[in-house]
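Next up: just one chain, as structure tokens, the form predicted alone.
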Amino acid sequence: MAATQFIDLAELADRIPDGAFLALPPDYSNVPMAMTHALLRRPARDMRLLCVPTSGIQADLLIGAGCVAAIECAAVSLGEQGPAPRFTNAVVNGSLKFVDSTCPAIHAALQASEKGLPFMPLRGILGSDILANRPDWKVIDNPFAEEKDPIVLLPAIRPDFAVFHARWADRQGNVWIGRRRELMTMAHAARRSFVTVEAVFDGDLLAEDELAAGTIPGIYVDAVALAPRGAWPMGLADLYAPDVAHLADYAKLARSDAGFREYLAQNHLEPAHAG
């Protein structure tokens, strides 16, 4: 496998083609907002998003800007700021293909790809209404049970790209994610992983006893871009907190089409060729 490449943010975003299938972390994890902003300015088109397992402002921005054709998730929400307005609007008006899922189902389907399996069994969604809307999920009888014992089989999910932010990458391409294990699963399951980082670590992350367990080896990381405060307006672990005032302003403006356009203009997120 080729060594991890260190490139600038704009080039990293340009390497994600229109129509790509992206795995994105939840708002409580390492959200790659600087990468999101670069995709908005490009602008990206016809993206398919997999939220692992939920999303917030990141998915809402991409949807509102017309970058997304389809999304699979357990939820898209702005948390204490209320519903995600651009996601809600797109689902209601039918401009977005929405594939409903659950948190355990998304994690399990990614774990299937991580392990090189075609599917993963899951029991907890039996009896739920979601099965009626997921013809790709199959209910079978447990072949090892002596009595009737139904179980759901979920097809493996293999995204084209896992995209997330992190505190450090070292020069070998190893990326430290700390306790955020969903990012490890994403990197293992995806065909390629693109990561933005706060800083370059001076040393070998895998050689540090306190850091190695929370480090994704560089063999799973295709490219890295330096992006200080690259999760803003979301927070990053112990480095900085979410910008609550900014998120509240977004939630207010994004309720209308005009307000959403105003937000993009205020934050210089419109494509360079936009009028």
Second form
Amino acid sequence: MAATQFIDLAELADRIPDGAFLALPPDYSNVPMAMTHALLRRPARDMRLLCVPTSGIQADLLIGAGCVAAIECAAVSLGEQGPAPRFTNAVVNGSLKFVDSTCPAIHAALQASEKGLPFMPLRGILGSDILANRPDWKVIDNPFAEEKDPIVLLPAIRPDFAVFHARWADRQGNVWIGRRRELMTMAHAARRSFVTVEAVFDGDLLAEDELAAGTIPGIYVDAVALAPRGAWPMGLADLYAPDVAHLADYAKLARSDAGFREYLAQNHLEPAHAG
Amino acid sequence: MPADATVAKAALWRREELLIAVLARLLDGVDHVAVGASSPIPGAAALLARALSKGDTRVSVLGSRRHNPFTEGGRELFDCAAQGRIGAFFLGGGEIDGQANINLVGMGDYPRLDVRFPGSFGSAYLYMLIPRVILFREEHTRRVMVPRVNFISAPGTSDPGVHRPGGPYALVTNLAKFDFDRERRSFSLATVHPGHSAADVAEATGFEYDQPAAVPATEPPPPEWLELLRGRIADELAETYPKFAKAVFGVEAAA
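Right, the form predicted alone is done; let's see the coordinates for the form predicted in complex with its partner chain.
Everything in the complex follows now, all chains and molecules, and the chain you saw is the first one.
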């Protein structure tokens, strides 16, 4: 396994090719917004997004800016700020290929990949129109049951890249995520993981159990870039809270095409903007 | 009760506080209640139920740091539910029908949608596995309470032979509380909230349901519950739902 590379943010974004299949974390978990801004400035094209298992402003921005060809998700929403306007708009006007899923199915399909398995069975879902619209999901009879017991099988999902933000990486490329272990699953399942961090940890994150338990080993981490406050306007646990006023402003502006363009101009199309 | 007395009494609590009390009563005796995304009223109800149970009821609020015990990432809630470790959960719906099917995806001829909702989240799974699922939607109109949902995010009932320890338990709205009978696959009107009548409910509901000859009024929140809500629960809630806590209780989130 090659050593983790430390590169700058623009280069990190440049190494994610157009058309790549990206796994994104949910809004409560280390959203790589600075990296997203770099993808918008490029701009990236034809991205395929997997929300693990939901997304908010990150997916909404990429969709609104025309970076996304397809999305698989359990939901896209701005939470307390209401619907994700660019996602909603793109679905209704038919400009986005979307695949509806449900949270545990996305988690389980990634777990299949981290185990190197072709599929994973999952309870529930039977009778849902999500299943009715997923020709890639199959229903079999539980081979271990004596009575008829239908159960759903999900094919493994293997993203090209897991992208997320974290508090620290050490110089060996170990990345501390605390209790946000969906990031661990994403990193295990994806071919590559690109991570932005608040700071470089001066030491070995695997040296003591207190930190090692919440650390993704560098084995799974391909590249790291420094991005202080790199989750803004989302928050990062224990360090900074989401910028609620900014998110409310986005929710309002993004309702119209013109407002969305105004938001991009104000915030992201100027490379010097640091938030 | 004379009309002026109703007004005086109604002024003692807010609509949200009544709904929180109704939901908290439905959690009586539950060991572990989980609350999903974007659910401030259910979140408050769960925190109130925990306070009233003197800690016997465990609460897991998604999106919360302090009121969420999970250490295995987003999947732990689902794994926990499949093992039977979660007793109650709340689900909503852009549309809800008389068989308790819920639609969180959108309106129109899927996938060509005219209106898009956020998505199904974990509903397709949790509705099947958690014993006491409480449907909660503030808006009670024929737009929401429909004869048949456009898209079944999660089915209200299942055929025999499908593994389904979970399912709908009650439906609570701005107007009323319904119970759900899984055998008969239908709702029955249980109580109507103060200020509304059974006729208002019938007018606003697009699906068929059962109704007793006399429908009792929903019990309002007792003063000691209101005191808890406006103090400790409001503070606990502000961490996850700052906008709601400020609007309803006038409480700011701690820095």
